[in-house]
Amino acid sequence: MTMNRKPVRKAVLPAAGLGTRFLPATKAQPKEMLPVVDKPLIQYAVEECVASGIENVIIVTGRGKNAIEDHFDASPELERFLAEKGKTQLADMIRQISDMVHISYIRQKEAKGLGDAVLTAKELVGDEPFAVLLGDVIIDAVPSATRQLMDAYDATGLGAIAVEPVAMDQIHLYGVVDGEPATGPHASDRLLRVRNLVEKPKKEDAPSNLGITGRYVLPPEIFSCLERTTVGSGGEIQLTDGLRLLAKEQGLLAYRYEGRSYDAGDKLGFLKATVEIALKNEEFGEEFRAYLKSLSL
């Protein structure tokens, strides 16, 4: 990393959406608090931030999202109750949730799209690079997908977005990258220079099969790009449109990260994520696997 390049210390987690795909479950609770096995969705993203070396997490919330703040806040009454009952491991786990990283909150006044949610965090991010993690995408990777992007940024000074191959019958659900192999001293078969990005194209119009996977490391110049981005698909300010402008003006990389992603953003993806993560659980994974096998008999 060059001496004058600021490190990535902050991450933005957009959590202001209405969660309509999970109604009625999300009528009175945030989608981000739906449990995947034994943790709420958003905790997986916060833990990835910690594993990546992020020091400050900025969660963009909206009305009805108080449960997120409560989850990451200290809970001395619960800790004391658990300790008095001799459940010290549970008390320690609850304490660790509130102690794992410094978290700030800012409200997006109206759900006007992912690009607007990121722009809402401008003052808290300041003039430095930052990560963006979409909380409904869980990525199992070592090092973390965010850390892989941070390393790409440290090496090149360019923003980087995580991508992965997507089945063409699913490509219309993704932002899709039009890229070419990166050149220079840090070139690799995983690194592409972005020429263009297309938001949710038809498969016949898709420039590639590489879908954006909900992890980004971006320079502060993205805020200027978003401020100049007009309302796009769905009547919202799309982050993809801001990234397209960033790619044109500053340059942008796409990184085919190493790992496995779980798209928990809809009901079927949520169920798949729950099953696959449960199978990896050291406490009951094998018993759960045996149960699933018994269902197929």
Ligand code: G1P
Given for the second form:
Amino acid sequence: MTMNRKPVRKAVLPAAGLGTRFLPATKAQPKEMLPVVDKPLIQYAVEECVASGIENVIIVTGRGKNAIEDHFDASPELERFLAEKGKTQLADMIRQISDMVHISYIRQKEAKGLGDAVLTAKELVGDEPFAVLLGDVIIDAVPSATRQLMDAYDATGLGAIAVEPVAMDQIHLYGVVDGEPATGPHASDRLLRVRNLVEKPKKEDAPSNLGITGRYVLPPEIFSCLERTTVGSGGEIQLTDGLRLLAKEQGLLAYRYEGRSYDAGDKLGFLKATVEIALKNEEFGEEFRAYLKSLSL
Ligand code: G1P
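Let's see the other form, the form predicted together with 1-O-phosphono-alpha-D-glucopyranose, since the form predicted on its own is already up.
Complete assembly follows, chain above in first position.
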């Protein structure tokens, strides 16, 4: 049954937002380039693509985002300089960033919302399933969260979105899923069939505590859904609203992925992600832990 299903080879990384939650840091610098410990946010998402077996990454950019392209481009002068100084490990690491995966760029002309950003990639994706990764969210998981969704898609042929339980006082920051346990041969306690989705509901209107966690694997039919999606929450074209149509017309799964997410999408979340990821750093994690303890807050 899965024989003729097209494999998931491509991923779309929306990176055209204005980064208003990080002003003034993002006045002249893309949010996606803010470093968490030693890597820009967007590199975590690109590395997750590579770990998931994605072959083509499509980054949706906009004005003022050139640093992203430069980051993933080759840097022959820097590589030569490092090699001449005998810093071969660093030179290799720099080369790997540009060799990791094939990346294409497309510009969203106006920041009209996440749904519109995904729709911008329609021609580059073509008629095949694809992943979407929101770079604000770093997910520590093996297999990767994207891979877990790809496996759900491969098994069922239905789009799958990552969800996790969220504290109710934070639920208004998420797309929220109303789901029922999936039935049939692929039923598991992690898999839900989506009945409805609401973008950023008030606590009292939230259909559950399951928030969408920034990873999606979608069939190409989502594009026709997004073309029919009108302005929603925050005056933007929301991916969540397009997904509601997809759920109705074709079916959609929500998957409670296994792993740990860090939402670096606002200043506090970013600080928490930085501290937690720094604590795991092999080189200086222990020293950093000792330092935090010494602060005796
Ligand atoms: C976006 C999505 C939302 C999702 C969230 C995850 O919102 O619109 O459905 O739950 O990412 O981080 P944003 O955080 O970009 O406002």
